[in-house]
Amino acid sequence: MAENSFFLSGDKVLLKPFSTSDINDDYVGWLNDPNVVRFSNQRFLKHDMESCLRYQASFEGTDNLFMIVRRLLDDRPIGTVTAYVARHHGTVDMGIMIGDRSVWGMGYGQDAWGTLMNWFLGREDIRKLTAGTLACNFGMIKLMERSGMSLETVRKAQEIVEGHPEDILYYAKFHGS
């Protein structure tokens, strides 16, 4: 799936397959920035070039997507999106990280999310798209709800964030909805 010519364009962003050339000090810095990974289990890991290369390689030969999010304005990389595809079930579980904090709140994440979500839900072989987040991640909750996703289930007090138990909220959107 992740061939070099494949890309998706939104109103503000361009999504392209993540490549080894995207692994640089800025990208590794996003993963090690406590503010960027505050609500992700990545906060428990220390990343370096090698760990990033291993993660990128884990997508090779799979139906899953790992894409770099670039601003259309200047082609600057600002984040990543992932999609884990269960082809036999017709489902996709998505994730997003906008690592460049200077663009937070400007709609780039919403555009990246909507672009990839709509592409998947426009395919006949995908019947359902899912995503999850912590109940304290208000930005992600707004992003999913603005995208037309509905709360599907809650895992009560599932993870500890900054010393407090937090629920995990799972959202979904079906093909044609």
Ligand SMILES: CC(C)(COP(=O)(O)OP(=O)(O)OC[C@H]1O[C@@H](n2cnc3c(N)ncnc32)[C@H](O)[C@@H]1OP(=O)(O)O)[C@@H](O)C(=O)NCCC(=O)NCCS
Given for the second form:
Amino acid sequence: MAENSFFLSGDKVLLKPFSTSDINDDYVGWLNDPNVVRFSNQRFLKHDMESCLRYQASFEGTDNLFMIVRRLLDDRPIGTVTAYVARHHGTVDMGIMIGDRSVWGMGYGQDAWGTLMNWFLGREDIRKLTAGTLACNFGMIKLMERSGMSLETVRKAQEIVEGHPEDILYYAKFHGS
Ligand SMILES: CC(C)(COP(=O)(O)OP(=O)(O)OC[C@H]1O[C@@H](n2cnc3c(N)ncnc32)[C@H](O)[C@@H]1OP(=O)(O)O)[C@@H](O)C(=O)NCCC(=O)NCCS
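Form predicted alone done; form predicted in complex with the named molecule now:
Complete assembly follows, chain above in first position.
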């Protein structure tokens, strides 16, 4: 979605399409922070301005969304959300990164997640919303369960995290449920 005027507002955050002006040292720093990417495959990569521009460009001309999460309080960027839309199936797979660790545990992630999820599930063309996370990502599991998503399936011992095989949990919520 290219329109610059598009935005979604929650109680605590504003979501806007990610723009090249959002790529700065702080943003690149989130992606290179081992604590932020601890449970993501991004931890195997080193990010820089170029890799961020390439990632942003991968959304252009698609149905998918890449949005910056800003605090309503002071407009400070604190993270990003992604949504991969399969138009022919009426499904959306969402992801989130609250990159500014100083605001973790304050409800911003929950608000960003709920705001984007409810916007999609309010659309007639979307049947189902999905997301996945490692079983050791307790914050993400809590966030998905509290947003009304249900555990759909488990891929046992799917990835190695800090030397141990970990399950990946897949959650879902249906339109109208
Ligand atoms: C997971 C993440 C999105 C949570 O964002 P957040 O803004 O800290 O979440 P919230 O403050 O809205 O928290 C949601 C709930 O989970 C809890 N929570 C957050 N992190 C937690 C943790 N590590 N362990 C247990 N509970 C946790 C919060 O305390 C809150 O519950 P509460 O209100 O009962 O206290 C954020 O930590 C993050 O972006 N992590 C790095 C990237 C990532 O892992 N993304 C998901 C990949 S699948």
